[in-house]
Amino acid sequence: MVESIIGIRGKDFVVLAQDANTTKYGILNMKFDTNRLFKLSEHCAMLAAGEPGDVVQFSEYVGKNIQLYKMINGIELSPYACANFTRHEMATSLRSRNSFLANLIVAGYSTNEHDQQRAQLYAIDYLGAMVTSNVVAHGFCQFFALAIGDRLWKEDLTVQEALAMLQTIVNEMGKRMAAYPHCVFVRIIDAKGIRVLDNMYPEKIIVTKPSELELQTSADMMDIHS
């Protein structure tokens, strides 16, 4: 999948990022302002990437059911509970005729003071497998985003360091992807809730013009004139 979604967990926050492109056939950019984030609660959100119809239908179904649970029971589900409910629904749909082709990232900040890990981050794929990690990604960006995260992540990661790591990933997306994202939307989830941060953009790639001596033909390279 060309769409890219990324999650980075710090000590008391989670940074979520997504490219704003809607891409067709992997090479054509159709839109530049696509929102892939779905709010599940005041301190929990989900990023989704995949088939556009499946993404919207499944994400709205999960979000509405989580809100219904809160209305009936008067209790807001924790990020852990939201992630497990989402994984269960994805696994259930997989065993029916209405499966969804969507990869998800569920992240949030637990308001339960008894939780040892308040900032929580989960990745769920279209097969219903779920993992929790410090850095997660779906889409083509995962080929290098996970490696960058493994190298730069540390236990006492600050917001500024997480954003610097994210900018490194965005720069690599601009260098390595054919239909690279022109804009990346960034959010942060912490004790204050879900907040929008400044957009990120890939750094400009500057390629030097070749000299006349470097403009060789295939015949020159094979030395057939000598």
The other form holds:
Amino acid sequence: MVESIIGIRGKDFVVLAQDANTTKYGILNMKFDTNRLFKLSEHCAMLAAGEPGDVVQFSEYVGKNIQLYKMINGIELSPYACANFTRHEMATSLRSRNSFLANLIVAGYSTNEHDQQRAQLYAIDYLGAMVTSNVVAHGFCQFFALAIGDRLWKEDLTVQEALAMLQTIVNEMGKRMAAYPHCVFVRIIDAKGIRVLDNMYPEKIIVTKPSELELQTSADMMDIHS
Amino acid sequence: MGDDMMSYNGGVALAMKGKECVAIACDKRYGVQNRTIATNFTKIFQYGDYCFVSFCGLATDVQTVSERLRFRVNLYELREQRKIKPTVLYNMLTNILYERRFGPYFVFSLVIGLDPKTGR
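Mind pulling up the form predicted together with its partner chain next to the form predicted on its own we just looked at?
Following is the full complex, with the preceding chain placed first.
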């Protein structure tokens, strides 16, 4: 819940962001360069957040199986297929001995010219419910990301606008979340593949000093020396 | 306990029968408890020309059961070389749900259709 993963879909790209913290015991910040992105194919990737062991185990399992499909059949799975496969694995494991407490975002760019919607973005929660949307997020940042997305997302979103929206979300997270995201890793998936963009940092909060007037008590105002 | 599962994602579906017609409606909200995450999550699925099924309840089971039913209906259509009838679809669905008698899918389903021969 504490880790944030966000996806924003534009006209022909998807921007993926994840906070880079790993916390322990609710209070310690162990690491501030954690990678939560798992590549599924040349144009498809998955962000995963949740129970640390489950995240890595499940993501590697799904990622390797998708790569195996490519090796056996010689073609890469589309983002839609990757997402449905992932959802199926998550749903099957739910009622078995090993269930995974991992929330995922699967995003990709479809290389099939016949697809109407080339940039694809799916959110899969830990129960295996899949949904597709323009802005998706998991964790506490969901409250901020979805609301800001409702306000700022529009058709034909450009990369700059998406990154500006993301910066707004990160600033809000920095202001309001007790688990302060020191650094946010940003990637983009488009026709050229998966690329890493510059890190994003929350805006520094400037708070005015408390005034001297507050230091005065009613006892001070009584003149006891005369 | 079961009620918790049913209201985790929420959802509503309504079906009605009229004279030589049937109608089914559902909401499109995908939410988690008090948060709405998406508004494009339809819960009605079409299997055949005149058959619709709607699933309400836990979202993951809505998707799992609809996919399972789609699999069985596709096999039926390949083997029988004809479209499935509402009564047959209904029986198939009850079979799928009863397979999980002790570990159920948390869905309520509505099956609606027009029998092509009788028009009922």
